[in-house]
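Given next, in structure tokens, is a single chain: the form predicted on its own.
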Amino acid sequence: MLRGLMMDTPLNVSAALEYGAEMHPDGAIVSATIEGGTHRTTYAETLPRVARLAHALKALGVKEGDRVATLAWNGYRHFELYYAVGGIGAVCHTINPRLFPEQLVYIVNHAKDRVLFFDINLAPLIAKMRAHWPKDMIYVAMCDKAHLPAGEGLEGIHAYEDLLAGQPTAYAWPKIDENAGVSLCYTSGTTGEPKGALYSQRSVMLHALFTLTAGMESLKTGRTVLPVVPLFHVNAWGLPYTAPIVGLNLIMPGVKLDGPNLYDLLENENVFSSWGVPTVWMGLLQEIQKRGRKPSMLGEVIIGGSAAPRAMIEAFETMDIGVIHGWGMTEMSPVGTLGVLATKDRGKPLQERIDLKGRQGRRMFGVELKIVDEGGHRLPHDGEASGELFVRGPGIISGYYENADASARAFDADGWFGTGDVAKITPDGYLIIVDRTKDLVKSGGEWISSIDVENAAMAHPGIAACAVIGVPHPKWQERPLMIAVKAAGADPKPEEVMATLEKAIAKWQLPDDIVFVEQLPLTATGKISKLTLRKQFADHPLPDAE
């Protein structure tokens, strides 16, 4: 090998915030705070606070490689932790507050966290869980002394602002090996124990830069973006690292993510783009309908986490809000594909564009895709063949953190990561997720995509949300059952929904029954929990299953 004569300077996260403070000093970070009210700051003002926090972490005894946990919502202090922890070479372990207690016990102990920072509205959770976590762990409430929570189980807790007080406002950020861990996020553990994805300094910086190549309107200097996707999950899809590099204004929504509160933030802060999961956008669309207009400046929504119904995409697009449908995984940093239309498709009629945006987009630079059959043989990207989706790239894990068994099961012989999704890929690169392998319904030797049935059902105006699962059948092995939530003020009959479905899918794919419920169970990351539904409806009697 003839080695290139280039400087070997590592990709470190501290460089992103330093760049933002220098080149985009007035870029805003606006937070709806837990204490109440709104906090406003800039990248230039944030950098010295991050330096103070870095000094405070060192004073607490945090060393390179130590795990520093967070249990917090989207706010400026959480953003500061991303950079202070990673900047000194420690690992920012973001924890989902919505996880079950058993999962929280496992995750914190498995990660061996040294310090835990938490939002004050989560103080009761801390008091409850503290006895189950490492005895010597240090706790910091993300507030000033006046708001420091007290009570049984909260003894000896530090106040965030007290730690920063008196610390220097400059920090000589070290040059850290770019392959060193920088952030840790566990899967929600819907099957088995949660598994940790340990991202490196290099991977998160490359992921941030790769995202910028996709051509999204939201990622342009001066744009205002509201991440509904939480900072506690998969680096908020990379936005905390991308934002200062490009100079975005970030609007942090805090804990209130309902339709009315989101609408007000979008309107009052002149937000152009917002990122989140479909369940969040259902609430926003209902609020838009109530108020009779969209938030004034909202021009784009990024939808990820689970498949967006066509009806949702159409609702946004027809009010001139562009939809970018994306796909990814915790194990992928997380973005894999983005629904920015190919140049040749942008001038197509609206309905054809909506059809394309219903797909999961095209691969981001740095992400390779392949689909394989049950024998592991590669299938063509012809838009017809479907198989399990495998991925590889510099933003994709090479193994799970401290979990050799799970790692051994996750990769094929060539080192590609198995996603568990069944997909098709078109000749021009569009990814079409058919279903999760565990969510496919196997009926009489044929596979039925729950996503296809759900998307067809959402075209009925009386359906607010739905999920399709397979339930046992004596003849066909499994048949689809639909569980649906009625839209506000609507009272759809099962036969009316069936009539809508018959226009979109084959007769053998139709659900054998439709059950209406008040609400659908959600996972800790805001997705519909089909695992819960399968348990709940395991013994549901189908009409023709005698």
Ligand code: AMP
The other form holds:
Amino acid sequence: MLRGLMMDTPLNVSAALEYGAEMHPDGAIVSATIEGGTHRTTYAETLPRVARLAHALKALGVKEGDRVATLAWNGYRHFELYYAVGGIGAVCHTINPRLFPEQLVYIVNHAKDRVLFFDINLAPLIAKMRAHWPKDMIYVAMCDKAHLPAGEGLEGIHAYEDLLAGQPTAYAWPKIDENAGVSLCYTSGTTGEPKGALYSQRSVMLHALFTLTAGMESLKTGRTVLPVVPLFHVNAWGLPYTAPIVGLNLIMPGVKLDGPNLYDLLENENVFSSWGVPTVWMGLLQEIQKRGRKPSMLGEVIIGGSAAPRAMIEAFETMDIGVIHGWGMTEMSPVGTLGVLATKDRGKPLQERIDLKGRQGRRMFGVELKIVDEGGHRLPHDGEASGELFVRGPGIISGYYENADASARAFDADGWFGTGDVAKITPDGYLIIVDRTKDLVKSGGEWISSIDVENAAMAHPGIAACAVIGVPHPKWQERPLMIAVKAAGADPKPEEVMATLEKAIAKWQLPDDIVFVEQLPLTATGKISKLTLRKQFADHPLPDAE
Ligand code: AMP
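So that was the form predicted on its own. Now I'd like the form predicted together with the ligand, please.
After this comes the whole thing, all chains and molecules, with the earlier chain placed first.
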């Protein structure tokens, strides 16, 4: 090898905020705070606070590689933690407050967190969980002294602002090995124990740069972006790292993510783009319908985490709000594909473009995709063949954190990571997620894509949300059952929904029954929990099964 003669400068997260503070000093971070009211700051003002926090962490005894946990919503202090913890070479372990208590016990103990920062509305959770977590863990409430929560189980807790007070406003950010861990996120663990994805300084920086190459309108300098996707879930799709690099204004929505609150924030803060899972957009679309107009500046929404129904994409696109439908996983940092249309497709008629946007997008630079059959042989990217999707790239885990068993199962012989998704890929590179392997319905030896059936049902205006699961059937092994929520003020009859479905899918794919419920169970990350539905409807009698 003839070695290149270039500087071996590590990719470190501290560089992103330093750059933002210098080159985009007025870039805003606006937060709907837990204490109430709105907090406004800039990248230039944030850097000295992050330096103070870094000194404070050192004073608490945090060393390189130590895990510092957060249980917090989207807000400026959470953003500061990303950079202070990563900046000193420690690991920011973001935890989803909506996880079940037993998962919270497992995750904190498994990660061996040394310090835990939490938002004050989560104080009751801390008081309840504390006895189950490491005895010597240090707790910091993300507030000033006046708001410090007190009571049983909350003794000896520090106030964030007290820790910062008096600390120096500059920090000589060390050059850290770029392969050092920087943040840790556990999968929500729908099957078995949660598994940790430990991102490195290098991987989060590369992932941030890769997302920038996709050409999304949202990521242009000066744009105002509201991440509904939480900072506690896979680094909010990388936004905290991309934002200071390109100089985005970040609107942090805090804890109130319902349609009306979201609408008001989007309107009042002139938001151009917002990122989140489909369930969030249902609420916003209902609010838009109620008010009769869209938030004035909203020009793009990024939808990922679950399949975006065609009807949802159509609703946004016909309001002139561009939809970018993305796909990814916790194990992928998380973005794998983004629905920025290929150049040749941009001039197509609206309905065709909406069809294309219903696909999960095209691979981002830095992510390789392959689909394989059950024997592990590669399948063609012809838009017809479907198989398990495997991925490879510098933003994808090489193993789970301290979990040799799960790591051993996750990769094929060539080191590709198995996603557990079944997919097709078109010759021009569009990914079509058929289903999760475990969500496919197996009927008489044929597979039915629950996503296809759900998508077709969402075209009925009387359906607000729905999920399709397989239930045992004596003859066909499994048959699809649809569980649906009616749209406000609508009262669709099952036959009417079936009639809509018949237009889009084959007869044998039609659900055997449609059950209406008030609401669908959600996972901790806001996706519809099919696991819960499968348990709930395990004994559901299908009309023709007797
Ligand atoms: P998580 O690691 O919790 O983010 O979940 C990752 C999984 O969510 C993927 O493996 C997919 O099954 C699913 N997923 C994410 N984005 C999409 C999408 N756009 N369409 C369909 N499924 C998706």
